[in-house]
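Have a look below at one chain only, the form predicted on its own, in structure tokens format.
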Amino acid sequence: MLTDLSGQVAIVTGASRGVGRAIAVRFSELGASVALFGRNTDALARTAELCAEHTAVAGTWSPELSDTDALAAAVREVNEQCGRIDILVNNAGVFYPDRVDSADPFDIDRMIDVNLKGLMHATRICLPYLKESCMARGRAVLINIASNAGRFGIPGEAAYCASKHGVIGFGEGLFQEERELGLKVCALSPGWIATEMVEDCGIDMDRAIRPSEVAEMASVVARWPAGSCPTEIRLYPQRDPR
């Protein structure tokens, strides 16, 4: 039987738009209280207001992830004003695709930055005060947005390819270390999504997954029974995009 997310605490990056709003809003119908993590100031407003039809919201932040002191002082006060986080959705990403022989050596750093090295300081700086809510309540939840790069080579997308493949196995690493105390951690890898993200790539996004579907899934492993973990979940569109 699925848990109650009522009265929990969530933190979710990316959270101006797609992906990252959606799952913010169904965590917030389903009861918690999110802590928004974003760039776009105008647009994490916007999703707070949509947070706020259902439940209380804990408030919106816009660390730079790269920004270490920035972004373990946005975690503090998160804490701080809830007393607990038990949860975090690792969403925030880019996606420069271009072969290796032509790409922008800023876009290969930027993706290894945001979606790679971004998510492991949240996960770091995050993990005392989640570990926190595994002794005292038990469990604890970590999901990375990840995607289905992440296990295959796709040609023009090899550097993101290697920022995705290692969200994959920083994860799974993580998982070995804190099983035990009752944290889980799932690695979601979609395919194509339809979001803005993707809307030049030429597929069809009306065959792509939407947002909503991804934040279904996400909420279904945020509520997970404790005596076991999905590692992780492939999400795959119906029918080809492309």
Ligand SMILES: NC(=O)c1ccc[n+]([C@@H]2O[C@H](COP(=O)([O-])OP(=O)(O)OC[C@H]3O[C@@H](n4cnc5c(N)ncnc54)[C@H](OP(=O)(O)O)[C@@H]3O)[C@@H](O)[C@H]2O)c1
The other form holds:
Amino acid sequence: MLTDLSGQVAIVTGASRGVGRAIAVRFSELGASVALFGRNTDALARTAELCAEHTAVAGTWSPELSDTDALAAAVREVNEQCGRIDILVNNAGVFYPDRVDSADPFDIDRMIDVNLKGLMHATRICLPYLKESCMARGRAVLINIASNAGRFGIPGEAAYCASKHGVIGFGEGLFQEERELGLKVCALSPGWIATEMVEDCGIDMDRAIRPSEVAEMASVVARWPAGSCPTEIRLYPQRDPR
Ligand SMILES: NC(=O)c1ccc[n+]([C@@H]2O[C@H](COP(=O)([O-])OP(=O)(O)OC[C@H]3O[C@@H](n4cnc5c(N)ncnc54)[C@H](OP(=O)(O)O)[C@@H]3O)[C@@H](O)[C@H]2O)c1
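Can I have the other form now, the form predicted together with this ligand, not the form predicted on its own?
Let us now look at the entire complex, which starts with that chain.
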């Protein structure tokens, strides 16, 4: 019942490690050609090697997410090279937990700039290509990696919560704007995942969600049938890692 990813072109941001790498590899296993975005070029090259074991990789690009000109140039290149963009996975993000009364203003700005504004601009820039894909083939998919912090207030994470609440609101609005065309928009909201992002947070990493489990869920969304759209998915660790 799920559709096939072969022949589809997917941009994955934050593909240099963690969840983004796992999603890129899973999409490659399923036959998609992945365009890998991230700043660490060595780590990105490693992701490309892992993906190329399954399907030819579209390439690697290293735009800073908060630089909209660099982002637009990279997306344009992907489209010129691949001729289409069917899937965008907005995964890149940063996490600087702190209480509001002690937070570094730079950290607050950075979380909004990358997690929210970067994601919105990446979407805006990719949208014409995603809509072309909708018009040519009836579907395109946008997956925003949000967080449980996008639905609840968590003490010590207020600014991160704000960025992820924004992600969910943005996606819900966009889905209503473009649903008739066939664009699927899904906020995938996990709890603790075993990645570098949270390795200093004092959680039991063995209890955290595996990046491959988030990737599996993203791959289900990307292949979801035409008649409906999973607009929000929450993924909890089975056992509490705190
Ligand atoms: N880990 C968790 O417990 C957890 C839970 C819920 C949601 N999430 C969300 O899941 C997503 C992936 O997180 P992760 O755990 O895989 O984190 P991670 O291991 O720290 O990876 C973050 C990725 O984002 C990229 N990135 C960060 N800042 C960037 C910027 N300014 N420009 C371009 N790329 C940038 C990084 O690439 P470079 O360094 O190469 O640029 C890296 O590939 C994030 O949106 C995060 O908020 C994570």
